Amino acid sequence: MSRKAIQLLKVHKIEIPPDKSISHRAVILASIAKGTTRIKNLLMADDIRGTIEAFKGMGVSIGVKCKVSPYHRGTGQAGVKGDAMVHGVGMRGLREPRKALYLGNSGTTMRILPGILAGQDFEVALTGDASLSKRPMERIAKPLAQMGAKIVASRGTPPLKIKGGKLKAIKYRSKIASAQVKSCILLAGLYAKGVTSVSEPTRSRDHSERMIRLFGVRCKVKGVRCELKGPARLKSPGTIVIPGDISSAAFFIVAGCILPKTKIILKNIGLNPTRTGVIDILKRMGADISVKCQVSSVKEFEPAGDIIVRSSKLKGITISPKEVVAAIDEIPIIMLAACFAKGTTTIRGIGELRVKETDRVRSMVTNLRKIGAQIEVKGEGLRVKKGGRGLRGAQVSSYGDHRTAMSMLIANLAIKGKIKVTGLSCINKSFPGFLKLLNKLN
């Protein structure tokens, strides 16, 4: 690219709020373990506020100090992110709650937490909001009940009743690639007498296994497959500190790739290799994207870097279900990318964006086809046809999900006429200030 060029380039420098799936687990790792932990760049959005009360509600002691970035001021959150102290009680120094737990809308909480409480010695109740309520977790009764649990899941959903016992190890074979259902898992091996293994049809990510590790147990992985031996004690590391979200990295990753004589740079970035599968099938429809790697200051901890994207030509490619694992939160935006890439993209095994917190294959096929976009659905897979042909303003719903809402929000960017979200409060999920970043790509 000639000099002349990139200074006609439009540069935006974006920070991305902390790592979801990353903070979940060190709260929850850290209230279990023993000693003191310092979380710093924790996420506080909806999600984590339900998981740090939860274990307020059980006893543990966590002080948390909210900051804004400079570019999150003015979007009248509490803070997008904070440092925490977290005085963990110890494997089994949680107390019964007074009352149910009530997760909100987090799925994550309510499907690893469980993990945990299969382990201890007194019975709780775990409800969620309207949506929560209708998610799968037979997933993880399942196998917590075989580890000697008691667990009931009305119709197999949420409110759960579980009642903690004596556990026993299990080599479990789960149908799903799912890293919720593993970490589940895990945890709850924390507290069984032998080796726990989960093996998955494919690897998914693996915040978990790190974490696990970080707080001093070992826990081995090979392949498909990882194990640990317990009963086991966590020991606090002292300090944690979370890199930027990939999941939420993404949607500025793809605006800059759709937007005309763009350049983004986003810093520190979690690059985890089973969370970089969005950049890996960016990369493949001609995106313009580079990485710059940072050494990482926790042993067996995260990797994480910068990302720098330019607008890009995208053209359409085929998407396999392991290459959906790889990106599973990412694929609403991927499937955006699509309609702007010459010719046809077809996407593989999009089974389980179908019990997210909506179904997210409806809620972006119809989002889509508002606008233009030429989608045919078969299944579990999907054809996007003709990309970057004919879009248009709509007006369009969130349908109550985080991703779907800023996936046309990003969408809107870059089309001619204007596409009006309804239901953008879903967005505080994950990525609170969303709204006032964006406004920095107009």
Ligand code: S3P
Second form
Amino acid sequence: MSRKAIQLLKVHKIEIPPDKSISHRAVILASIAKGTTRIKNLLMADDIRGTIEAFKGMGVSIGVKCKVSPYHRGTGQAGVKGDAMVHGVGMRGLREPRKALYLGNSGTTMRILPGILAGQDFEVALTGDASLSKRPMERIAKPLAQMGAKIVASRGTPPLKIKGGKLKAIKYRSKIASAQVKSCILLAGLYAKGVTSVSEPTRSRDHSERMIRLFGVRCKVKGVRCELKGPARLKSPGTIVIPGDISSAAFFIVAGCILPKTKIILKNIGLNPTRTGVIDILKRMGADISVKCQVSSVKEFEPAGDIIVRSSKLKGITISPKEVVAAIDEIPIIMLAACFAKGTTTIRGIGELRVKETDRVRSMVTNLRKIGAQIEVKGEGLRVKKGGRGLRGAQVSSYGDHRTAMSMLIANLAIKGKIKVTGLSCINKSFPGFLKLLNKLN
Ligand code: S3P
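Could you present the same protein in the form predicted together with the named molecule, rather than the form predicted alone shown above?
First the chain shown before, then all remaining chains and molecules of the complex.
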């Protein structure tokens, strides 16, 4: 590249917050393990605060020191990441909470925590905000009931009431590929006598399996099936270091692709193969992305590395239902990428997007159509047509969903007109300080 071209290139280093899924699991498992766990680089976003408060409410002592990175200073956030000490109470050490545990907007906590509560001999009520109170819970209530827990979810949604008891191991075939369902059953399996196994149509993210092993319990995986033997006891591994969240990085990966003369460097991002679908999909679309994976010194833990992305000429492709599973949270930002890709992009198997924090098919299609995109929705698939042209400014809504909000804010950077996005506080669910980082790209 000539000197002049290099001078024109805008290079940005963006610090991505820690992984939300791994942060939840680290707090959950450390709480019921024997011994103290230090969790370094724990995400301090609204959802994780909900998980921490739930365990504090059941008698676990958790101390967190928040750190605000230089990029996030002045965002008004108490902290984006923290260093936590979790004093585990052991498998049977949780105490009955004095009141219902309020989990805010966190679907992951609402679906994973019951796995542990099913093994306790007290009753707990779990509540959430208006959006969480509409999300389907039969998917976990059914297997937990089969294992012997008493679980009430009137209308199949939160609030949930769980009375744990003596659990029996089950072999469960989940109809949906869901890490939340799988994790819930595996955690209940820790309390059940015998081998509990879960199989799913396509393998979903495997953070729970890895974390269970890190806490000293065997968890075998064979294709789409995983199993463990209970009753089991978790033991603290000492220290856990959480990598950056690839789902949060995805917004800047796409920004790097669609902004002209741009290079974005993202360091220490989680590269678990069950999560890197977004990179594979974007590369197939023609994205200029390079990945340097570091070798982890901790066996069984999460792979991580650096991602470098440069302005790219994207083209339309067909994305299969299997690919969607490995990029389930990135489909909104991939839909935006499709609007900048030449030709037609088809995405199949998007049914699960309808039951996220909002119906993401509806929120994204409505917003993208408002800014001039041509999108057809048919059954469980959608098609973005004539990408790469005619996008314009408009007023759109987050629909209370963090990933819809962030996708539309990235769109605003890349088009000529102005996109005004209303309802931005939901971003704090996973990515406090996002707006400040966005300013760096302006
Ligand atoms: C998550 C699993 C996914 C994902 C969610 C986090 C997890 O949900 O969408 O944001 O941490 O297990 P499903 O398991 O419902 O697909």
